[in-house]
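Presented as structure tokens, the chain that follows is alone, the form predicted on its own.
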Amino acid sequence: MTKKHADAIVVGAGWAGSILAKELTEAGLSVIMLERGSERTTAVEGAYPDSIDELRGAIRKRLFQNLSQTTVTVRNTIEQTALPYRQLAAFLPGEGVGGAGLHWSGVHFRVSPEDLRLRSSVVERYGEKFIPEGMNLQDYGVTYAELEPFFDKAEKVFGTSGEAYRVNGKIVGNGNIFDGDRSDNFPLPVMKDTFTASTFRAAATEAGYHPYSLPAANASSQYTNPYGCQMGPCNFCGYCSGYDCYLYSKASPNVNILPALRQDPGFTLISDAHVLRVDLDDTRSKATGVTYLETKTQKEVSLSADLVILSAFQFHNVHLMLLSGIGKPYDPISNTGTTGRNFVYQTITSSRVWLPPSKYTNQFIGAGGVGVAIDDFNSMNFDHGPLGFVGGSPVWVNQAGVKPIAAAIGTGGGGTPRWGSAYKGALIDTYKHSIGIDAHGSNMAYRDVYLDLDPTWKDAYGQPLLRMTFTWKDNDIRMNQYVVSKIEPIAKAMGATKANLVHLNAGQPFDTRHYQTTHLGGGAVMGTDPKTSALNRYLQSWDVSNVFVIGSNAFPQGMGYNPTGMVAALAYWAAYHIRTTYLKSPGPLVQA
């Protein structure tokens, strides 16, 4: 084997990757960080008329995960023999540099306040009787006051678009009332409203809720980041979710990060590395490096190093630390061990309004963070009690700009033909002139739904699959199906001639044949017990304390947000306390 030192090493080449590799060789430290796929430069790879080629991208789905190689077994319930995720549809990772933080929208919230502490928050209003049997509700171990601070260097170092409800106290705008305190205002002035968010906003006011601007990693304006790295203005032209920006409009990694990263002599970036394993000492309690493949040649390279960042995407951390032995796994029977506990997804439905024919909604317009939304039944912005559910949804039109591939694709339903004079009929008054609504909600997590290593399925590497044992609980259902019968009342306020309201049904398990959200979440949580936690509050492994697990893995449960936002502040929370304190003396970090 070949053998070399870093400081550290960095696993994943995405959103977290990217913040712990910039912040770590600030700090004077030398930084490998490994990619497993390909490597991606916007000015190539994201180059125009390319990047906006909907079949190369949507359709073949370009930026994603190679699932030939490596995926997941899907399972509904503990009695059921998982089997592998062989075709992309439900949840989409991405593979290569920029990694999911590549291909994603835009939507960039931060977190309720109260999301933050559900138990203690569900427990104080409601009694610890009304979570129910099997939930596994808890803290985060961290508040909103301390990570604001994070939120706001993240949004500056995005070049987030949008309008503060309240900063330092003071109200200064139209944002969400719903919002935590600021201690300054988003970097970029709000998007513009597309047709489909000002109707909606128009109409969530006179229904009586309180609409505000989504906040947006796409550029509003020019913009330069404090990394010195430039942003151009979006153009609305349609292409974000599953495409890299050839306009330099859509924060990433490989926009706003790695090119100031780059010029680190620092920093080495190494692609087409599948990382196999976290190398441990005879303990088991500290890593000494990592060893992985390079797929090219199918060598195995030995890495040495004194610390060990995870921040690949959610269930790839959770793999990494099963297959290296990081924690003790977790047992849904016994209700022990920490590892792949508290697994979680989101609940969303996507309902749709149609105005009269002499509304056109010009649905090719769009941006991947645009739009208006609803937080009246989000969190715990709500009376749960005579409801008996935990959890909430934001209610949003958020028009990211409809393809003429996915246009054709997603006519049809309730009893619309898929083919003839009447699907081409239904084809043009949907694109034309109908709202798509979304309710995009939070999933708790539970004893029966976890993560853990597949007893029978392996990957090309000759390694165990990771085993997914997931379904939507009636808690999900319940809230899913409150939530979207608060879209009535907008969809009357609009004048909608017909309207389909699309929720959760009771019983219905988890498909993996439709897209639904790449927001998957929990399996290495965070916390201040190391019984119901993997990471303490700073996302420092319990067992390993030279090794750091930064990702939407860390979310106890999840919320009704996008996760990226959240992801990129304790990015930044536990890059600061690497820094500040671990790096002066190394070992487990206080719980202050």
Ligand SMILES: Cc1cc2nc3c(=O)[nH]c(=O)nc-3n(C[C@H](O)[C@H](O)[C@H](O)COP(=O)(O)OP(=O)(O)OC[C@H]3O[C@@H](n4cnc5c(N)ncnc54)[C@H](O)[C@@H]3O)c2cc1C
The other form holds:
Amino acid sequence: MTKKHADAIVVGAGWAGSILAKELTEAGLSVIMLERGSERTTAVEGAYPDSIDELRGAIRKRLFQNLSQTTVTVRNTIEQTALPYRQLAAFLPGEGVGGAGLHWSGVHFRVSPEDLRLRSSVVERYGEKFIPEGMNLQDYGVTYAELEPFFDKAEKVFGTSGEAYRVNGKIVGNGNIFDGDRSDNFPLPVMKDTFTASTFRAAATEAGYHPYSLPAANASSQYTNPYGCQMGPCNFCGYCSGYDCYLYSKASPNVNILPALRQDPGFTLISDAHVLRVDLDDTRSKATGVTYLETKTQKEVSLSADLVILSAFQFHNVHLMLLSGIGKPYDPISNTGTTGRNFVYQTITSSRVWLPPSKYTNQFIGAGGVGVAIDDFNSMNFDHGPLGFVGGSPVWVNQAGVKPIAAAIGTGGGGTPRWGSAYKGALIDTYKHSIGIDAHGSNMAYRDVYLDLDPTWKDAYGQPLLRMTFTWKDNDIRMNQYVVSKIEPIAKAMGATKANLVHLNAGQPFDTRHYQTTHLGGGAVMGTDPKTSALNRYLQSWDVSNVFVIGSNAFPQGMGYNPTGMVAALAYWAAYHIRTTYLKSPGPLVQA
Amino acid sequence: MPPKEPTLTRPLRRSFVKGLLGSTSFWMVSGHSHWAEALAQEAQKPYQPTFFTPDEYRFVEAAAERLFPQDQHGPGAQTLGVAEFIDRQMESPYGHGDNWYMSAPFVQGPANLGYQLPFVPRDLYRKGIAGLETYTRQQHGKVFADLPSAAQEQILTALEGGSVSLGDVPGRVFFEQLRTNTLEGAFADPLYGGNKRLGGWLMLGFPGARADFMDWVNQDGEAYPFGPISLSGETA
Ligand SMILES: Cc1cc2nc3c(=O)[nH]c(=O)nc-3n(C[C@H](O)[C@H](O)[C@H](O)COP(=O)(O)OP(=O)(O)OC[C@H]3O[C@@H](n4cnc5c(N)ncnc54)[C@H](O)[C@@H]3O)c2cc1C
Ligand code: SF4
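Show the other one: the form predicted together with the ligand, since we just had the form predicted on its own.
Up next: the whole complex, starting with the chain shown before.
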């Protein structure tokens, strides 16, 4: 039997996959996109009022990955037995058409230019010795100037609202003074400040910092993107992070790319198709296609293709590489191999300040990407010399819409009651009068923090689960503590009656039970040296040159910013080089 | 899209129409299956538990009320229908642990690596309640619901602190399950059986399904002026 063939197969229908599928069909290729989850459209899954039901949405997690089919195991150290992540909590991977892009929040950053060359930058300023033993600090192998056109393109596709600081070398507005130069302004004007955001803005200014509006992929007015896809203005409904936007205001692959892509005759989307592996030829240096399971019929299907794009999300990409034998698995003992190396996350801690009872913070009003931040303690924007750590953290008020069940579950603890009458009083006061302030920071890569296959547990398809070995390390804990201490003057300037500044504690292990972020990174990183990166600077596998692996897996370390703007720019960057160079003469774009 | 007739109609209050700030499209969404469910639930009072036995149900009612008591701040779990909410949740996919990874082996480890028991929520309640009632009878000679509030609080404090073992289920795990579901019942949309008369939302000043705040993004710390509305259109 001859297998069905496509010029390119794209695994995963999130942002990364949708961008690649769009670019490759534009280049005239036949493209099949395979998505393990079900079909999803805003008109159905996002329909009001079902979409704004907290229990069904963020609490029962209807849009997220169904762990009963597949999950990961987690341990903190190499000596431990990793145990399955049985209930969604610390991170919430997506599933279904649109991936996590359907229910993300929409904070749409670029990158701090220095973060792309963090190793070089640290060494230039503080010398090689400044890097702690066991930290795998690396450059991306691509510069901000090279990526700029692709950041710009992604913002135009996403319909991003924001205020620029500098465009073509000219200061144009009140944006982030630490931003890299831009070739154009944001496609949409900045979103309004919520009351909490404007309070933070005023206080941060008074404290001597440089506040700016978060770039938000929540539309500040109606918009038609370069693909002809339309968005309507966001009304701050507050059912944003973890929800499908009922107003077509939050950028998603479903709203901003797929309506155009679905009309292309060269494009086929197959949902309920769980890819089991990328098939390789005997040399193990060329992919011949993929094999997937039709989850509805439990039938295995093989497809052949000239080009395979893995865009199944950071750790699923690494999982598929390990299951398929793409690249050499990383071994922390011998410090060899690259698949699974440099697994990173982000340090996030949420502090809280209370305003006087006359001020209502109306926390249920908000939008996922909206808020005010400072970058004074992010990236290389401050002197690390006397501090002795690498990395940094933006600090922000990002009121995405706080809903009552989440608020109730999260109130109490740390010496305050978690139930009973005193708890109730505190909950009401906190809900009505407080402001959340996050330190959302970087997380470095370490020799003994990595991904590999679990020796014990299997998924519903009989394949070994991915194993995460991860914990917080001293460098990142001290970074977090330092940045959190900088919130104090802001809290004072806000006129806070009380503040609860929360930071990581020395020796505190990573806890899978509490939401952190879904900003996992690394594991198959990009770079210039095949010994320390699984992908070259075009996100092409060093080992199997007709496989490109697109996602935050490419980040050599976790940055302070939310990842999706960077993922989208890298997707357009890789696609550009596939279109302009690879397709003309398939093979490695960089010689190893 | 031409507006369709709503399949179910309820009296509209003035405040509701005002509160929608002009977007009456809400009422044009027809066939919202939850409405029928919500109304049917209202009709069949008092609630008859389907998952819990009458004794278990008495326990859930009493324990939820201690965790979330009626007080000067507002209604407690009993008034809000929390026990009914939990009973109904046990019959939902969630009660059966539909999106939990439940493959063996089940190996216990450090708490920070998360839940590792072979039990779904239904099992946790069945075993947890049995274990706690055994403990309560031994310590106090009565079932939990028949104890004075102070004794109930003492038991829940011990459970939360981890000093009570319930056989297969660690006391702390059962406590967290009960606390989480109690709070869900106090604040979920009333269509799930709790948050009766929107009492939970009223306490917090949460406007429920309004989901349109164009004119209240920043009013310099003024309280949002409108009361809550539920998915089925109930106002308070
Ligand atoms: C609640 C929440 C809020 C967030 N907010 C922000 C934010 O404000 N800003 C920001 O920058 N980022 C945010 N993120 C992160 C953001 O969602 C991700 O960075 C982004 O969606 C990643 O895109 P992706 O295409 O790489 O992966 P995904 O969107 O996860 O898409 C991957 C797809 O691949 C599919 N897949 C996986 N394995 C297989 C397989 N074996 N076979 C077939 N298909 C497979 C998955 O089902 C999924 O649909 C948030 C995430 C969450 C969960
Ligand atoms: S807050 Fe805005 S972008 Fe987010 S879901 Fe609501 S309307 Fe959509």
